[in-house]
Each structure stands twice: as structure tokens, then as C-alpha cells.
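One chain comes next, on its own, written out as C-alpha cells in the form predicted on its own.
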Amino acid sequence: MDAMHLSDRLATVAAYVPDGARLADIGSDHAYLPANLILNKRIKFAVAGEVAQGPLENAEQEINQHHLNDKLIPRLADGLAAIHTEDRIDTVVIAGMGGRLIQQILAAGSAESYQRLILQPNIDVDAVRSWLQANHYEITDERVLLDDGHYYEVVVAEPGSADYDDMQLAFGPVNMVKNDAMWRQKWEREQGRMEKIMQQLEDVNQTEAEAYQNYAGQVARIKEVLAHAGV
């Protein structure tokens, strides 16, 4: 992967990217996602952001590989800290990271409002959801998507008000709804997984272990979730 190759994760993050923005890609990675989307002339300025000085410097490599040294600025900063207020950034990128380092990011830099927040936890997405719904963020838009044998969740959102039951929160508001392939996939699967761990507790006897007990009630609620979804 490169700055002319985006993986599949990274090319899904990007197509959320509103052409013309002002972006920040918050640990960003070689800069990859902001470069493709310069050199692709979907936006003309961004900032990578980087918390240690082994990953800015691979950032900064990609940029001066590709002469962008005027449009794409690497800083090393903790988190949103990478923004300036004279960079007038509307889009916020976090992806490839934990769910609740997401949210602690974004609760670090909570003073500020962005047009839009495209966020791709690699866990605990329901932490990245609480999160927006208590900080005034709308979800608009959401994807499952399957890359180099992961499953992976991209959240959009921007400035609104929101209120999710829990379901929502595990499940996403807007997966609900559209029901798409790829997210009935992930948690068929889930409940694959599950199930046979519950075979195998039940073959010990074991089902009324508190571990059993769990795995049910997480089956039941995928269950309900999907015979539920697109209604």
C-alpha cells in the first residue's frame, strides 16, 4: 500500500471524504489517505497528525516523495492537538485504532465542531457511537467491510442531535436499517462463533456457567437484530 494504492479500509474512509474539504487525518499513517486524496485532486489541503516521532517522519517521507510539502503538513501533536485553527479543518479523519482511543481523542479535543467526523474504530465501536450521541453528533452514514480477512466499521457523522437505544449503539443506527450484506455477514458470523463456544460448554455441562449464560444472551440479541433489521 501506498499513497497511489489505498487498501480497501483506507479507500472506503476516503470515499466519505467531501470533495474540497479541509482535512485532518488524526494518526495517519505514512499520510497515505490524505496524499491519495491530493494527488487525486479531491481536496487541496490537509494536515497528518502523528503522536511519536517514528511515524511523523514516515509521514513526512511519503510527502516529500510526492512534493506536497505545500498542501499536506505533518505535526506532531497528541490527538486533535494537530489543529490549527488558521487550517480552518472541517473534515476529521480517525482511523485504525481502538474505539475507546477514539473516543478519548475525541473527548480531548471536544471544544471544537467539525462538519464532519469520519471515524473507523478497530474495536469498541459502540464507545465511538456513545460518544457522538452525548457530544452532539448525528450519525449519518455507516460500513462493514471485509479487508485482508478483517471486518471492519466505518462511522460518519456530523453536527446533530441523536438518540440511541443500545442496540443502536452495539449495532449501528444506520446498519439497522439499510441491512447491508456485508454487515449481516459480521454478525452471522458472530453468532457462528458463539454458538459453537455454547456447543462446547454444553458438552461440559456448563450451561449454567455465567460464560454460557453471556453467549446467549449475546446470540439472542444478534438474532433479534437481524430478524429485526431493514423493517
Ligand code: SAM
Contents of the next structure:
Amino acid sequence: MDAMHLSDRLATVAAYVPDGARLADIGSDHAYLPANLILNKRIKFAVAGEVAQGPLENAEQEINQHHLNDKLIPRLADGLAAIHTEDRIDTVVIAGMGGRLIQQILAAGSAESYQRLILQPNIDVDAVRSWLQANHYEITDERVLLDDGHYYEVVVAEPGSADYDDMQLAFGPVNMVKNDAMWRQKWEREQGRMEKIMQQLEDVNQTEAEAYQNYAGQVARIKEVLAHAGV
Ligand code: SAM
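Output the form predicted in complex with ligand SAM next; the form predicted on its own has already been displayed.
Once more the chain from above appears, this time first in line as the rest of the complex follows.
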């Protein structure tokens, strides 16, 4: 992967960045995402925020290589502190981290509101959705994709109000309505994985065990959500 050729995961995130956005990519590492968007003339200005020196140097190298120094600004900073008022940032991407870290980064800078957040948590997506609904953001789009054998979730949010129930927080309010094939596949696989473990527990007469009951509860939830999705 490089700035000219994004992974399917980052290309999906990039597709949600509005044309002409002023973007902050927090935890940018090589800055492939903002560099790609600028090289493709989708956006004119971006900040690549990094908390660690090594990844920041990766970003600087990418920026120098493509002569993007006046349009893509690398900044060493923790989370949203990379964004300065004069940047007039309207769109924030936080991708490729755990949902709890994304939640912490958002919480540390929650006084500011952005026109669009594009979040790609690798795990704990529910933590991200909870933060959004508690902080006056509404989820406007969601997508599940398969890249290199992993399912990834992308959550897009804009200022608004929302009141999600536990199922919506876990499975995604937009996913449940869109009923997209890749989203179903992710949860059908998860159901299959849990049913296999349940079968192993049944084989050793452990159906009363707490673990078995937990899996049974989760499988029932998945079945219920998939049965009612898209209606
Ligand atoms: N966003 C890129 C992507 O999706 O491919 C890079 C993901 S990389 C796995 C995560 C990056 O986030 C690392 O470079 C790490 O240094 C950075 N990071 C972690 N915590 C951060 C924070 N609080 N503020 C800024 N960057 C952070």
C-alpha cells in the first residue's frame, strides 16, 4: 500500500470524505489516506496527526515524496490536539485503532463539533456508537467490508440527536436497516463460530455452564437481528 494505492479498508474510509473537505486524519501513520485524497484532487487541505515520532516521520516522508508540504501538515500531537482553530477542519477520520481508544480520543476533545466524523474501529464498535449518541452525533452511514480476511466496520456520524437501543449499539442502527450482504456475512460467521464452540461444550455435557449460556444468548441475539434486518 502507498498513497497512490490504498487498501480496500482505507479506500472505503476515503470514499466517505466529502469533496473539498478540510480533513484531519488522527493517527495517520504514513498519511496515505490524506495524501491519496489530495493527490486525487478530492480535498485541498489536511492535517495528519500522530502521537508517535516514528509514524510522524513516515508521514513526513510521504508528504515530501509527493511534494504535498503546503497542503498536508504533519503534527505530533495526542488525538484531536493536532487540530488548530485556523485549520478550519470540518471532517475528522480516526481509523485502524480499537474502539475504546477512538472513544478516548473523541472524549478528550469533545468540546469541538465537526461536520462529519468517519471512524473505523477495529474492535469495540459499540463503544464508539455509545460515545456518538451521548455527544450529540447521529450515525448517518455504516459499512462492513472484508479486507485481507478481516471484517472491518466504518461508522459515519454528523451532528444530530439519536437514541439507540442495545441492539443498535452492538450491530449498528444503519447496518440493521441497510441489511447489506457483507454485514450479514460478518454476523453469520460470528454465529457459526459461536455455534461450533457450543457444540464442543454440548459434547462434554456443559450446557449448564455459564460460557455455554452466554454463547446461546449471543447467538439468539444475532439470529433475532438478522431475522428482522431491513424491515
Ligand atoms: N490510520 C491509519 C490506518 O488506518 O491505516 C494508521 C493506523 S495505525 C494502526 C494507528 C496509529 O494511530 C499509529 O500510528 C499510532 O501511533 C496512532 N495513535 C494511537 N493513539 C493516538 C493518539 N492518541 N493520537 C494520535 N495518534 C495516535
